[in-house]
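Single chain ahead, by itself, as structure tokens, in the form predicted on its own.
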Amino acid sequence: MTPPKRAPVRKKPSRAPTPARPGGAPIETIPLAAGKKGHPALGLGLWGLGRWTPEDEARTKATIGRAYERGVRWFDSAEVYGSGRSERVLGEVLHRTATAGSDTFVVTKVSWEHLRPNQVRAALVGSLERLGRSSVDLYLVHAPDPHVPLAETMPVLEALWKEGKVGAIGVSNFSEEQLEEAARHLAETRLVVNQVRYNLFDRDEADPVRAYCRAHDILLEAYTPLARGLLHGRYLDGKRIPTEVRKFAHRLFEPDRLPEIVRRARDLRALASSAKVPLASIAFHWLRAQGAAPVFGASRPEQIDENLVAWSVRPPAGVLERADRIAQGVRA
């Protein structure tokens, strides 16, 4: 298979061109192999917004607004999140800010159900209308569809890139083979991102593609970086795990696995306590050490503050190495 065209080695992360507002934690940017903007190293994922009831909309807007005020610029959405509601809410909040069109890094995704050429273009038009934007900074294929060849999908994405409607092209939940296949069908630009489920406990999707992505300058975006709250210390002391969390948490909360995961998470919490850092700091910066950019979820403004405090504390390398062993079940 012909590998994708190589780009110059990515430079070390630089400080974001737009500084955080007072009280915000600085979030550096990562240069991409292609695209008009650097990629923030930490972002807010809006998956949960579209499933909330209309009565919760004020809270969702307040959460996005708090993130922007505190210096978050990467916002990740998708057309399937709430059947477009997530994009609409995001667009409404960002339009209240004078500079949101220029200093945000907005990402959205085309559904795996819309990968035929005419569907891709229509999906992007719909997303842009809901967001109230003429373009997005990064457009991802949400997941591959085995019934639609990437030879059909990728050329239309490249056409949209050439038209200036997307700043860069990426994918989500792609294997190495699928990454290679997608790259073969891009002639003038390249893939810059693969977004996968990735945290200290969930590595099955990221580990098989890490080396390939590093070799071809594809940034790994890590969703569920806090393992649905486990790596924030939730559910470690007997608190009931909501049905919805169990449903969307991959295998972490299945009865055959949960007791051991909770034991390891408690050991990680003890490690964080002894190191005098938040548990989430270990989760975020372990991913950072793997070359991944975490995108976290939040349902309340105060969760934005908690996560930015965790981001601002960088644990020593030895703590991250110990956390890696604990998460894998390696006892001292």
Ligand SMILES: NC(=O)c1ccc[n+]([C@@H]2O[C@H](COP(=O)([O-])OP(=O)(O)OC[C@H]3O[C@@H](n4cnc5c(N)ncnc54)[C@H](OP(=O)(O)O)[C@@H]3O)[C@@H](O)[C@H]2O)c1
The other form holds:
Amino acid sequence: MTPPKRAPVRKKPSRAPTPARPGGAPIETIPLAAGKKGHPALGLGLWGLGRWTPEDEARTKATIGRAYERGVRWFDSAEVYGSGRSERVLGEVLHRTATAGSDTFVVTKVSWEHLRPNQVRAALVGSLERLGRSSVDLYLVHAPDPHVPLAETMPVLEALWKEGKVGAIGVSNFSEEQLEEAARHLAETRLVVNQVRYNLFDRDEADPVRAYCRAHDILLEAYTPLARGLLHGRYLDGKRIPTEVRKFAHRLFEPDRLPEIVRRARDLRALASSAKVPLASIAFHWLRAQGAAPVFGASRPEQIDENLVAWSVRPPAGVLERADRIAQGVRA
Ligand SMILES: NC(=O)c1ccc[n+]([C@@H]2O[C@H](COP(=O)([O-])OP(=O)(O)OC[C@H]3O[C@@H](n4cnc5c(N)ncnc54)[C@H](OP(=O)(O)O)[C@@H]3O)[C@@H](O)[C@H]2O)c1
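Next up, can you give the form predicted in complex with the named molecule of this protein, since the form predicted on its own came first?
So here's everything in the complex, that chain up top.
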């Protein structure tokens, strides 16, 4: 195992005030083991914001704008999202705000197809151009490429960090072995994040890396925290599930799993209702209790409002424990 390169920093949410947000609690900041800025505890992901038609783009801008207005500062994008449109739209919206350069936490990712040394640098240049900024706060390897050794990729990322173009370095969809290998090729900084699919129903990626990440002060960012809306109570009453939701939700919506997942989600909805909390509060705060920072998706401004209300409600620990068992199929 690669020893940590600096003294570990405990990831306790800071008490530092975050931007005022009408109608909800502020989003705390989690200190990172390296990097200039703290990491917001909740973020907005900009992958599936729309189908990238002109109307969708207007709605996407309104959604990002609403998130910023309401205090969201962590925005997660990638060069592959909408083939660069996600980054461009984010850049356009943030440019309208006076302080967006300094108070946001902008994350983007280099594609698994661009992990050769010359490609990494070119990919970041393209992302920065689209975002309209000179640096990003966190740059992630979107996923490993089994054909490109991390010994080629990581030193370039470190060079970009030294040049100040990248505030911190992380990865996504990495196993423990891949995390160890990536860490081995960083000399002066360290990995601070592993972004993985993680929600009450879907723990296959996160569970095997949790202990390693905790031991090495690597924050787990949880994508698909709402199970594409299931953990908002969507699709529980027979409504048709759109193809793109089925397609991009991993195995949750596949016919062999769906009836059981829907049954458990209905039980979770009943638990939320008896505890008088939104179902999404349980989804978010269960992740938080596991030490993960959720990055949710939203395709309209109202969803931002609802999700921030859900974040501001903290379900009691007993409710989260009960939810944990229900999601795993343990019947009362
Ligand atoms: N690193 C990776 O490989 C990777 C992979 C996947 C995702 N991600 C990141 O994680 C982010 C989130 O992923 P995700 O979109 O799968 O997460 P998610 O939060 O589980 O699902 C988002 C979807 O849930 C529905 N939803 C959200 N708020 C809602 C509300 N208040 N009421 C009802 N439905 C609501 C919306 O569906 P509709 O739009 O259909 O209304 C929304 O698009 C992505 O944008 C991306 O940044 C990273």
